[in-house]
Amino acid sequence: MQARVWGCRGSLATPGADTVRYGGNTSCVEVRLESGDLLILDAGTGIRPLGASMDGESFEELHIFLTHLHLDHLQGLGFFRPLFRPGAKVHLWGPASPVQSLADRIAIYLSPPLFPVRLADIPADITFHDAPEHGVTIGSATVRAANVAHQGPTVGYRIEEHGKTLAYLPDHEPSLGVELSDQPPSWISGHEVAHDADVLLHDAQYGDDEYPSHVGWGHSSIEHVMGFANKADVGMTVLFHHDPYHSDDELEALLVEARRQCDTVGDDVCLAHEGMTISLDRDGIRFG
């Protein structure tokens, strides 16, 4: 399979000077699979340059996996432009709620006075499910969920395919109220999406000095997704969900501080940034 990320900042997009090296878009992830299978990871304002880059590619069906409904995951789902190709077959993921379906959750969001058009006016064939918690085969790869610590219905993705794993965690608190070190595996929450992953990209929005006045708004610091990856044994961590306060300069200050944890928990890491590229194959794993 080959991710390229097309938006990878948190909580809101921020364009500008400050953040032209590691992208203002939200989250959006396109993976690619051996099978030709489209699978897409979120629908932040990253997925509307994703959808314009396929005007004129042909596709029977493609899958759209939302980890949860906050706007910053959402907002983009409006403007990609296959939703408005009549009969295209779009399969839309997310996490269950007891309360309302998936569809009736983000139709609240795709209906005026929010958005000028209602979910039921947009020709794509769209067909809401359950994030797969069982796991799901689409083509070449199996994709599984799992819920994790954050606001609201919220879950991870695992892919997996020909014996590598991407794991995607973006938004995840998994030290709320504990000390990640003490817990035995099966107790911390995203364990099972990410252990064992070849690449991981993982909620990184506050540095360790920051996390204290933001306790229980659902992200990581940066020891805590390094001690998370440590715990789950991942092979490379990407770090995801970029502050909207933080400029290039101060990511980068933070992946200082990232590589500085990893000599001793011994895990790769580097940032995420538009247009990263990560291909994952039986020849091994690559970043570009």
Second form
Amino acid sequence: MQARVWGCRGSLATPGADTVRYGGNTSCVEVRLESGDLLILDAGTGIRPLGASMDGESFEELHIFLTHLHLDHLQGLGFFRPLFRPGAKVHLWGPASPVQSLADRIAIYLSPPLFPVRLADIPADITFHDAPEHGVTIGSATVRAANVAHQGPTVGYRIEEHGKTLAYLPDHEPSLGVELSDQPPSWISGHEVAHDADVLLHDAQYGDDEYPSHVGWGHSSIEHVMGFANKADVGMTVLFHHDPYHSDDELEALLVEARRQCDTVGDDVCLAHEGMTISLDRDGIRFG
Amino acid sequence: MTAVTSTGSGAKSLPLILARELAANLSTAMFLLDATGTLVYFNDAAELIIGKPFSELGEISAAEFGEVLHLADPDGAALRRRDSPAGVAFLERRPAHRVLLVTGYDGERRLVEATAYPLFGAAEEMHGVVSVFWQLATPESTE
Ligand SMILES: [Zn+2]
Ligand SMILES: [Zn+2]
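So the form predicted alone is up there; where is the form predicted together with the partner chain?
Next comes the full complex, and the chain you just saw is listed first.
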């Protein structure tokens, strides 16, 4: 599979001179399978340029996997041009709710006065699904979802294809009220999504000095993401969901700290940036 | 696009993980059963009632539970586990509350007030049971 990051900013789109290297668009990752199927992880503002890049591309169907419905993961949906192709087959996956269907929850945003077009009036043929807790096979890959600790119903996704695994946990607070290093892996939120993944895209919203004033906000510190990745024994950890208040320079300082911490556990780590490509195939893992 | 079956990795579900995090931060005795009825966790405060730490006992299947904690009515009559609050919450999938005498490994009988409730997830699926014990004055000290 080939992944491409179209948005890795957390919480709020953050354009400007301070964010040009890592980007200001919110969460969206394109995943192209060897079978040709297209999976899209989250519909933050990064899905707008992804959709524009698909002009002229024909597709049979595509799948959008939403981790949750916070606006930074949903806001771009109404600007994803393939949704405006009459009859285009789109599968939309998201966390289950006992109260409202996924369509009804998304329609809260995609309806006036918050948005000019009603979800029901979007020309594409959209099918809604609960996130695949028991896994679903799409083309050459299997996608599994698991509920993870964040604010409100939220899932992470694990995509496996030909023995390679990409794990996606953009919004995650795995160590709320407990010390991660003391926990058995089966008791760690998100572990079943991330264990033994070749590449993990993970929430890295806060510096270790910022986390104490954000306990319970649903996000990770550098110490958490590195501790989580170590427990999950992942190959490469990609710091994702950058705080809107973190400039490029500050993100690079966080990477230095993450590398300092991973030196002690033997993992590897990098910063997600817009345009980052990740190839996971029989030849190995390559970043661009 | 086809559904596949779960790998059954042994990972605990998020409601159980969050309940354990809560329990780990309380001084009130709390026990957690998973969806199979296995006792998968109890906190330090519950250790005082059971008489051994969880780290020593580990997970306890429903069949073995009787060896860990003996339950009785306040008058001393033995109580079947299915009639305990946790038993009712697990088998009947409803909350339950009752006063009990419990005897753990240290052989000491303790009078407790117990509340148990089932954990239902977002799709109404059962994840397990939370059981909370508040210790009352011991029978001896009430005499
Ligand atoms: Zn977010
Ligand atoms: Zn969020």
